[in-house]
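Heads up, the chain below is alone and in the form predicted alone; it's given as structure tokens.
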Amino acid sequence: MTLKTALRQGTEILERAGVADARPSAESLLCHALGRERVYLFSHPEHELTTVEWIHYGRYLHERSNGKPAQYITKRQEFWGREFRVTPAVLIPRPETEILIEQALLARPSPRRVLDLCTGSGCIAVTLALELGADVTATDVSAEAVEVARNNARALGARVTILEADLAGGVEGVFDLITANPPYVESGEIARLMREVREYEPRLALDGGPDGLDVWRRIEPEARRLLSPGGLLLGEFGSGQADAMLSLFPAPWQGARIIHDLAGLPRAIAVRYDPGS
């Protein structure tokens, strides 16, 4: 079977299984089976799959047809132009989360000490360490997530101190920037999430309590404890939570603003700590 035929048949299999991103998934899985980059599919459509390649591709298609995200099959996801390794112990990095990187890079003065809470794969912490040249510390309550983040930092050459901790528990010092992408899905909404998210991504990283803001309420005092005067807190939240998020940051917080994603949806908050106010 040629690559051209395998790609067509794989796409059809995933479409029949109700996979929304059938064609991109088929391409990604076929590349993974071959150990090749995507350009190879289109520059060598006549390539004949070996028996081993076909066996691997068929298994990946079966897993994806059952709802397993392609990223957990290939064990990789791009974020800010870099490839991060992912496992079912961490959320799959989303393009929308790159908003936090954009805002951090715009911050003036440029942050020199950064703390990333709920780091997961480490995508935010590693990216900020590499882009800012900052001294970055990251935490996660999951030991498995910490291992994934440490492996990503090592593979990408980022100097990040990654700790197993419940938010900032045990963290000391003063930081210019704190970032967070905590669990923010309402507990009652998890059953309504897409199958790929509901059945495969870690609930620990999804469930934000009855209104989705339980973890954010715990982050606020931690950020007050650790931010330097004028320090910036950047974090992601969920649909319909913008007004509630703003209410979490009265004085001494100043200048709270909501940041919209490329779809025009409220996605993140930026707020400065001003203990002199």
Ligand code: GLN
Given for the second form:
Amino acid sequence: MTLKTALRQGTEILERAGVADARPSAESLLCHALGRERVYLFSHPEHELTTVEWIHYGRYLHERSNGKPAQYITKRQEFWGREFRVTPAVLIPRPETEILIEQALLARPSPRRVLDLCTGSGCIAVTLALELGADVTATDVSAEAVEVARNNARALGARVTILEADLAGGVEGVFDLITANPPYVESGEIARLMREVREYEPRLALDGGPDGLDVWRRIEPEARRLLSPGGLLLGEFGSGQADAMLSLFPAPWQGARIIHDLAGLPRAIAVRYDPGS
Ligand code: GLN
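Show the form predicted together with this ligand, please, the one above being the form predicted alone.
After this comes the whole thing, all chains and molecules, with the earlier chain placed first.
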């Protein structure tokens, strides 16, 4: 069977299984079975699959048909132009989270000491270490996530100190920037998420309690404890939570700004800690 046919048949199988992104999923699973980059599929449409490639591809299609995200099958996801390894112990990095990176790169003066909470795959911490050349510490409450983040930091050549901790528990020091993409989904909403998220992504990384903001309420005093005067907190939240988020940051927090994602939804907050005000 040629790549062209394999791609067509794989797409059909996934469509029949109700997979929304059937074609891109089939492409990424076929690449994974071949151990090749995507461009190969289109430059070699007449490549004949070997038996082994076909068996692997079939298994991946089966897993994807059952709802497993393609990223947990291929074990990778791109974020800010770099490839991160992911396992089901960490949330798959989302494109909207790149907003936090954009905002961090725009911050003046450029942050030198950064703390990333709920780091998961380490995508924010590693990217900031590489893009800002900053001294980055990251934490996650999950030992498995810490291992994934450490492996990503090592593979991408980023110097990040990654600690197993509940938020900033045990972290001392002063930081110019704290970033966080904590669990923020309302507990009651989890059952309504896409099957890929609901059944495969770690609940620990999603469930933010009854109104989604349990973890954010705990981050606020930690950020006050650890930010330098004038330091910046940048974090992600759910699309209906902007007003509730703003109310979590009264004085000595100053100048809270809500940032919208590419879909136009409120998605991130930037707020400065200004104890002198
Ligand atoms: N953006 C994720 C989702 O909507 C949630 C991420 C999180 O809770 N931090 O599925």
